[in-house]
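What follows is one chain in C-alpha cells, specifically the form predicted on its own.
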Amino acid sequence: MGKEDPIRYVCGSCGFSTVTRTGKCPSCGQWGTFEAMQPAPVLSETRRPGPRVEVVSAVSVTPPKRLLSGISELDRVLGGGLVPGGAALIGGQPGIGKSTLLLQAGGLVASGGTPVLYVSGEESSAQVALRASRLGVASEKLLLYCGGDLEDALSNLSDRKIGFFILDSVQAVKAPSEAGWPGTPNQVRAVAQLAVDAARSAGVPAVLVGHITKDGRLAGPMLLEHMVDTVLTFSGEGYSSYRMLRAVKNRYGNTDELGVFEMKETGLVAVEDKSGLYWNRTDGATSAPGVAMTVALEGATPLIAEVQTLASLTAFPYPKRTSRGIELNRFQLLTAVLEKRAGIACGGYDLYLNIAGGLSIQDPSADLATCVSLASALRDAPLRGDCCYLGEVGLAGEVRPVSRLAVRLREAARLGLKRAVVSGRERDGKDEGIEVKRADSLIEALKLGGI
C-alpha cells in the first residue's frame, strides 16, 4: 500500500504550492492566500478504454458559426463573435462597466431570439433588473438567474434551451462540490471548471466576469486562464468615459484588436472613429515645436497618435527624462541616435515625451515621428501640421519600413493629412491619396521635415 500523498497549500496571488503551510507566501510575498487542496484521488487499476488516436488530416473539420452579440466592437475584440461552446473570461476594475457590457450584450442576443441566461452572484434581481431597464435591454428572452449555487444555475441551461450564458462572477457563486467559500483558489477553480464544462457540453458560449487583484491581474489560481479559451481586460482611465477591451488570449482569433467604448447614460457605446481620440485636429500648415504625427496600428485598426517632445535646458549634470505612451528605454535608445547619427546634442536638455490622449504604443513604427519629434523641440523648428512619420529607426540611423503601410496612408489621408515621410526602402503606399516621401536615413527625414 503506497504512501498517501500530503495536503498542498496554494498561493491565491501566485499559485505558489507548498506542503507547509504559512503565512506569508515565499515567491510574491503576499500574506494570507494560502489554501489547502487535497490529493487528488488515486485511479483504479481497472481504466476504462479511452478513445482512440486519430490522424490530423482525416479530422474533419468545420468552421464554428459565431454568435453575433450584436455589439461590433466586443464582436471584433472577440475574433468574429461568441463560439459555441467555447468560454471567455473578461476582468476588470471595480465599477469599469464589465456587467453593464455584458448585460447589453445579453439583451441584445436575447432581443434577435436567443435565450440567454445571465447568472449573477453579487446582485439581487432587482439591481440587474432595475440595470436592463436602464439600458433598455429588458426581453422575455433573457432570463436572470440570481444566487450563489452555480450547479443549480447551470441546470437551467437544457431546461430553458439557453442559446448564451453569463457568470457575474467566478469568485462571487459557489460550487457545492467543493469545500470553502466563494473566492477561495479551490472555489474559483471549481466554478470556472464546471462553466466551461456546461458551455462545451450544452454547445454555448459563455462568458465569465472575472475580479481583479490591487496588482492589476485577475484573482484566483493562475489556472483559471488557462481553462478558459479567451480572456479579455476591460480597462479606462478614472478621469475618462472611454474604456478599452482588448484580448490578452484567444484561441479564436486575433490578440491585438483594441475594442473602445464610451460610457454614457444609456450604456457603453461603441467608439467608431477611434482616431479622434487621440489627435485635436489643428488646423494649420504649421504645429507647435515639438508636436509630430504617426499612425500606430492597434490589431488592425490604425490610430492618428500625435508624439510630443518638450526640451528644457538643466543645469544639473544629469538631465532628466520622461516618457508617457512610449516605453522610455526607447525613448533614451532615440535620443542617442537622434545626438549619434544626426549630431543634435541632447545633453544639456530635460526631454519630456508623451503620447497625447494617453494612448500607449508599442508598435515600432513610430520611432521615426519621436525622432523628428524630439530634433524639433530641441531646434525649437515647428514641423508641418498635415505630416506624419512613419518608420522604425535603427541603431545606424536607417529608417526601417512598417508593416500595413498602405492602412496607415489611408487612414492618414481619410484624416486630411497631406504628406507622410517613410522609409526608402518602402515599396507599397501608392496612389493612397496622400504625398509619399521616403527617406533612407534619419538625417534624411529631417531634412524633409524642415529641420
Ligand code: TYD
Contents of the next structure:
Amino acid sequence: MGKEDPIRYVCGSCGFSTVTRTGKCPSCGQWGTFEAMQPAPVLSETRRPGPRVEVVSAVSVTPPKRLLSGISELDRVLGGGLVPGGAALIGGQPGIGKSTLLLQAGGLVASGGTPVLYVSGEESSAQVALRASRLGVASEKLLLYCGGDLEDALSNLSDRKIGFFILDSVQAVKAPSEAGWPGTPNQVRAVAQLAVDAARSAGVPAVLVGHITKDGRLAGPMLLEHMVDTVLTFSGEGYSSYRMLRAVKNRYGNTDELGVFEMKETGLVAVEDKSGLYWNRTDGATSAPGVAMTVALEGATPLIAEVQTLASLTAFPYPKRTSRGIELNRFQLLTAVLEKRAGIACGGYDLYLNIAGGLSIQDPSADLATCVSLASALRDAPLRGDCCYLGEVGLAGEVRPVSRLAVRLREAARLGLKRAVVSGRERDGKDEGIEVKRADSLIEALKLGGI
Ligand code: TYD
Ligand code: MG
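Requested next: the structure of the form predicted together with this ligand (the form predicted on its own having been shown above).
And the full complex, kicking off with our chain again.
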C-alpha cells in the first residue's frame, strides 16, 4: 500500500468499506452506519513481531468446567452448561420470554451460591425484582443493575465476585467510549465487545440478549454473531405457549439440540417429552378418518406429528384448499399426485389440512402421511392409530426414503407406535422395536393402511 492511503469509511453493520462517506450503505441498506477508519500504520520489516506458533499436540485441551444454569433444556442447548469466559447471545422477538428465561437461569445459579449480576437497560429494578419474586427466584446472591451505562455495570464484576452475568439487552445499554444512541450499529458493537471482553478477562460466563428485527435478523451489526461464542434463538408461534430454543452457532457444542419450554404463569417450564406436544394421544386402535401419524425432524430432534385432513363436499366451482403446518403448494401438489397416481378423486371436495399442535413441517418425509391422511379423509376410512407413515412422495407416485430413518423409528417405538410404513428402498430400520412395512408406491402404502 502506498503512503497516501486514503481514509476509508466502513459500515458498522456489514463491514462494507468505501472511500466516500455515504448516508445509506449500498451493501446492507442501513442508514447512518459509516464511520471513518484511519489506515493502520505499516510496521517496518525489522519491527514486525514474529508469528507465534504452537505445537497443536502440546496445547492444553482440558475442557472448561462448565457452570450449570439449572435449566436442563438451556444447558443441553448450550452443549452442557455455561462456559466460563465465554459469551452467548440469545436472540428473539420482543415478548417471547428472553428476559424471563435468563432471570430464571440467573436466579437458579444465584440460589446455588454463585453471585449473579443481571444488567437490565430496559426495566426498572422494581420491575425486575417483582418478576423475580413472581418466578420464585429472588435470592440474596442475585444482584441487579438497572441503568444504561455498561462500563459502570461491569465495574461490579470483580468487586462483587460475580460468577455469571446477564446483559438485557445489547440494544438497550450504552458503551461510553462510543458516540451515538443505544441500539445504533456502532453502539451495539461496542456494547457487545465490552461485554465479551469483560466475560473473558473475568473468566465468567455471560449471556447477552439481542432483539431481532421483523425479518428475523439480529438487530444491529452483522458482526455481532461473530463476536460471541454461542448464538441461540428463542422463538415460538404467536398463538402457542410453547417456545423453542436452538443454537445456530456454538463454539462449545453442536447445534443440533432443540430445547422446548412452555410459558406458564410461573415462568418457563421445560418440556421433556417433546413428541407429546404434537400428538393427541388416542389409546384406541383406530382414530378418526383423515388422521395419520408421522415423525418429523426438527434439527436433530425427532417429533411425532399428527397430520389431520378434513374433506367436505364443496358448494363452489373452485374447491377450497387450506393448509396449516405444511406449505400449501406442497399440499396441492400431493393432492394432484393422489388423484392421478392412486385414482382418488379430490375435485368435488374442499380440503383442509392441519398439523396438530401448531408444528410446522418443512421436511418432505411428511408427504406420505399427508397423502394417506387425505385418502383416509376422502374415503371416510379411519387408519390404525398406532401406525406412522414415513416417506417422501414423488410425482410418479413413488415412495422415497427419508433421512435418518432409524432415529425416527426409535422415537415412534418409544411413544408406543407399533407399525411404520416406509419406502421399499429404505435400507435400515430392522431392529428399532417397531414393525416395519415397505411400500414402493403410494398405492401400496394405501393398501397397507387399509384404504
Ligand atoms: P419477557 O421475558 O419480558 O420477553 P422478552 O424479554 O423476550 O421481551 O416475557 C414477556 C411475556 O411473557 C409477557 O408478555 C408475559 C409473559 N410471561 C408469562 O406468561 N409468565 C411469566 O411468568 C412471565 C414472567 C412472563
Ligand atoms: Mg425483555
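This structure is a prediction, so every number in the text was calculated from the model and none was measured. Throughout, rigid core stands for the largest set of C-alpha atoms superposing within 1.5 Å between the two forms. Numbering follows the first chain given and starts at 1.
Q.
Checking Leu328 here: with the core superposed, does its CA move 2 Å or more between these two forms?
A. Yes.
**Q.** Did Thr314 shift 2 Å or more between these two forms, C-alpha, core superposed
**A.** Yes, shifts by 2 Å or more.
**Q.** Glu339 C-alpha shift between these two forms of 2 Å or more, rigid core reference
**A.** It does, since the Glu339 C-alpha is displaced 2 Å or more between these two forms after the core fit.
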